[in-house]
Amino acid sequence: MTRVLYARPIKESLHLNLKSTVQKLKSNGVTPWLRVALVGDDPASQIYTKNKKKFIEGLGGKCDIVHIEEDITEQSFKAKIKSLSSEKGVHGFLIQLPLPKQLSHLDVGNLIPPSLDVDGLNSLNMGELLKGDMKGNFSCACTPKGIVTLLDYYDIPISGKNICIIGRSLIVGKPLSALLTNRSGTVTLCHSKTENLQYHTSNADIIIVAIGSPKFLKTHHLNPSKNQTIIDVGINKSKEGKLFGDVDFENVKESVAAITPVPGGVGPLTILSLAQNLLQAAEKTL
């Protein structure tokens, strides 16, 4: 029978002890901190943030959503991040995404300090993840984190297991390759030039979509000999509202050992991941 990997228990299973940490926090006089830019009024975006925002606060934190116009300049921009990032007392900065066309092409996680760099995008925390640094002293990418803590929680074995990764993006694609490798795992990243992707799913025990194609991963993709296990990164809405994955759900997963659902799967663990990075960078203050 498929396992439907729900990420409901893991976050029940986290929630308390990530709120005693924010009160062990508070007891040494430091309330964690999230800042988040939102540029513009884009709808998806301002469900993403208040997400954010909730679960923060839900855990005793503080989290406040700065509102920065749609047209505002390069260089404007640049220079209001380098202000909200300077404030004193807060420890963790994103820039939420995507961005207008006349700053889609900045490099985000530069621009804010590695210390703050809760999102994981800055070189030096991307740096520090292709070193293969297994204590975690750096903020990791948090879809990708929560992808291996999703695995863990539900005993899904990552060392020596032959993973395939659909999509190569720098916020889940490529440093997840580089996470799971640190794992042990044997990763192939593929993508849209990939020649004859079936055989590298065929051939995998893992396998990860994220390219944002909805129910784009199908049975003829799938070896059910191996009892494979499958990531589904992706969300997708129809003209109706309703959230679809990268994964055909019901067409495939009778044929596979454990699967996540779409919503209900990574798309929550991705704010937990959110939050443990900002408590790690908390803790670094003391």
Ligand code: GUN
Contents of the next structure:
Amino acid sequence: MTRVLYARPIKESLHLNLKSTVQKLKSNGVTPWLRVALVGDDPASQIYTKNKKKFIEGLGGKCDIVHIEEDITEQSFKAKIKSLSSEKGVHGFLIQLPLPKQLSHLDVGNLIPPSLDVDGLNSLNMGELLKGDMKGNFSCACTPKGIVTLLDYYDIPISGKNICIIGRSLIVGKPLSALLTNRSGTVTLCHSKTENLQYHTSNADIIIVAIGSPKFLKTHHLNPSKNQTIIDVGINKSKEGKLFGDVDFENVKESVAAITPVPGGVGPLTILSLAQNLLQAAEKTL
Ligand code: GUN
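Just the form predicted on its own so far, so send over the form predicted together with the named molecule.
Shown next: the complete complex, the earlier chain at its head.
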């Protein structure tokens, strides 16, 4: 019987703990404050940022979304980010991605001071991740951190396992490969130029798909004798507004041991990790 790995029980089990951390901070005069810069009016980004705000406020924290006009110049954008992120009392700052064309080449992580970088995209935070700071004294990219939270919650072993990641983005694939390597997984990082992808996926105990290509992973990639776990990072929207992932869920679900759904799988854990990073940043100011 295939296990469907939902985020909900994980969120429920950690919510109280996060709430009590916020209460402790508040009793010390610190209200954790996340500031989000949202450029333009991309509908998906509007929903994601609204969900982040709702979750942080639900814990008792503060979150403001600063809207920036779509056609802002690079120079004005950099000045704006500098001023927004230097306001006293802000503990975490993130620039919602993707950015409009004229800004899309920017190294956003390095526009933000490392201590506020709750997205884990600053070079310093990325470097700490690569060095394998197991104390977790830095902010780790949110989706990778959420995936490890999910694997741990469902007792899916990482150490010694063959893990195939498809997608080498800076926000998911690359930091995830470091995080899982630090946890002693044997990681293969595949991408659009990988030859014979099926060779790598069929050899994996865990397959993680993060390429933004709807229903990409199908049964021919799999090896049913390996009892594989499938983690779907994709969020794609059909013309009718239905959400689905990078995995063809209906096609593969009978051939695997465990699989995350879309929606309700990895997505909510990204926000949970963001809250964890924010609280850690706020605790450091005590
Ligand atoms: N857009 C989609 N996912 C993310 C994320 O984790 N962080 C930021 N900043 N933008 C995103």
